[in-house]
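Next up: just one chain, as structure tokens, the form predicted on its own.
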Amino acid sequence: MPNFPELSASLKEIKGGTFADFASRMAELKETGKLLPLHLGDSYLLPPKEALEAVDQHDLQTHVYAPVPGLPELREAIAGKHETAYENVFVTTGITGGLNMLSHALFSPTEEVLVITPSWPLIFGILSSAHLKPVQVPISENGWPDKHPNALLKNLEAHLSPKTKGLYFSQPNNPAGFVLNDTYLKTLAEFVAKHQLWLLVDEAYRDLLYGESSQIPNVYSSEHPLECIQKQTFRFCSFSKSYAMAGHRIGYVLGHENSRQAIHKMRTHHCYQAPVSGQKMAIAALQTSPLYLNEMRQQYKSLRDLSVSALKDIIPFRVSDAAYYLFLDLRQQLTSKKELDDLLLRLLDDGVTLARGSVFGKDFECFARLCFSALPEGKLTQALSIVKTHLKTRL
């Protein structure tokens, strides 16, 4: 037998895909028709018609090498959209594509970077593809702020170490779907100008607000608590929520003069360049009428409080105020990992999913992220309603 090389040591480190133990028979409920999706963050909905009609197969152009930082139309754009200069913005493949690239772009192996949680589950393996150290720091034991950040700070102060070189947190957050306010924000910013660490701050969700603001405010802002600290600060933004083109890996980083360089080299070297058809897609869905927006986020928080009416009198949890999830706290219910694992697998034998809380944070075994935009009204009602009937036989 030959002698192989060994893998990767950071491959250890990484989770295989956060659903992949029930992908079996998710795909067999799928085939027959009868699976009821609730745990990846999905939509039901098309993308606007404009970006549907902006693809034409027969130009050469979509189908030739396109310049490494984006499209120029689709950079001037989103310069726009975020009051920010042209060169600032590095077109990549989802936030995915832009989180790993410059997660090798600023660190050095072995460093450790703080992650605010509960996150956003796929962090933890982009880091640790990077040979870094992803550091898990509970915003609360309810996976929601608490009122004033002093708790938050103490904890992030405990979890420093010499090799600590930057911190990421979602805003607004997956899976909890809470929006960090001004306060929170000045505090971060402090954190991170004292011990001088990059920001990584994950947008994906930005323009998904069910409050009087329908979008979050730009860093560029004078008046932005991290407007101080630009020059450590990287966005992360995506047309896959905003404009339900998840499928098309249309993402954007939003940079800085100091940092163009390194992006573009990263880029070069890192996947080169996003795909143009889906550029193309995004330059068409920035130029629809904002109507298109308005009545997603409608009709995204209709659902919201539909899932809401179901479940409030059985479980406790906060109503979001961004994204389109519920992070169920499972506590009363659940004393274990595998009681929940139980669970799971009892919905899953009705057809339904829920996402388990501890891919998005260790502290969070006994939580689920339930998905509300997954599935038209009537769907998302049927699989409420299983929900709360297995639920309830935990009472």
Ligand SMILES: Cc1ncc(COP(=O)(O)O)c(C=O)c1O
Second form
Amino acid sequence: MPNFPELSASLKEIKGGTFADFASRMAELKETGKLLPLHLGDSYLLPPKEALEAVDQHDLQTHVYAPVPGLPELREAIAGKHETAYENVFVTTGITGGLNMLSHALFSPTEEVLVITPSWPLIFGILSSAHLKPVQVPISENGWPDKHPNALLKNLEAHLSPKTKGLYFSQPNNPAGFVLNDTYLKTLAEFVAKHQLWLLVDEAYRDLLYGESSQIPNVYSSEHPLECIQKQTFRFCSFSKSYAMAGHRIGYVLGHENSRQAIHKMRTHHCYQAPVSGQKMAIAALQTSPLYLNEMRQQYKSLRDLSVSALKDIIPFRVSDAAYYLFLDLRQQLTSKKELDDLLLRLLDDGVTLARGSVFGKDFECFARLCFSALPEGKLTQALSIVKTHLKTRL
Ligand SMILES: Cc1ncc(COP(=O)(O)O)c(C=O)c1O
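I have the form predicted on its own already, so could you send the form predicted together with this ligand?
Every component of the complex follows; first up is the chain already shown.
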């Protein structure tokens, strides 16, 4: 037997693909056109027309290396939108690429980063792959913020160690779809300032709010609770959700004067630059009328309402205020991860996939996430009726 060298220790910390164990069955169903996928955060919508037509494949500039921090025209457009200096904008290969890069630039191996859960699952592996320790801190038992942030603050304090160096959360939240209010943000800002942490705010769903305001503010005004810790904060935004461009891998980090050199250095060695074709699409996307975003929001909101009315009498869950998920609370029906897996497998037999709660945090084993934006209305209705039938038989 040949003797192979060992794989990296951090690789062992990273869980396999979030849906790896269902992959072969899903592939079969996809092949036969029977898959109704509600597990991934995808959209059935196309990017804006202007973006679809933005890339000239015959222009040599589309194919050669481009500036590390991003195409100047794109950086300018983003800087204008967020009323920040051009130099503070770094275009990245999606938020995923931005977080990967900053995890290496801000932290040293073995340091700890607090992650408010339930959370986007890839953050755990991103931190582990940078030889860091993600430390999960649940927002509450039911995955939704309490009225007051006192319990969360206590919980954050309890998870601090001499190695704690950062805090990550998504605003709005994936998977539960809540938006932290100013009282929460103020508490988190004070916590970050007091313990001298880096703050990573993931705004992937910033344009998908369904309440009175339709997006997270582009600019943090001087009264915004996070403004006072601006020099410790990095905001991560993406074209994946706002413009249905996930396949093109374009996001950006908003940094500040002190961090420019560090980001530039790390970015060069991390993956150099984001795809030029995607950046050109992003420039065009930013030039589209706000109607695109408004229509997208309307469509998702009506799909959310459809999903809520299909399931509300069967199981408890909070109606999401943002993003494109429902985080189903199955604790009354199920008592273990095994029971949830059985349910998910039975759903898969009928072609429907949901994401299991444990991938969003260890305290959410008996939850499941349903994505309502991945299928058009007709197919979503079909999928919801299958989910409903399976959940009813559990009662
Ligand atoms: C909270 C959150 N952040 C980041 C991402 C990934 O963003 P990107 O496609 O820009 O890498 C996702 C994707 O689902 C997400 O839910």
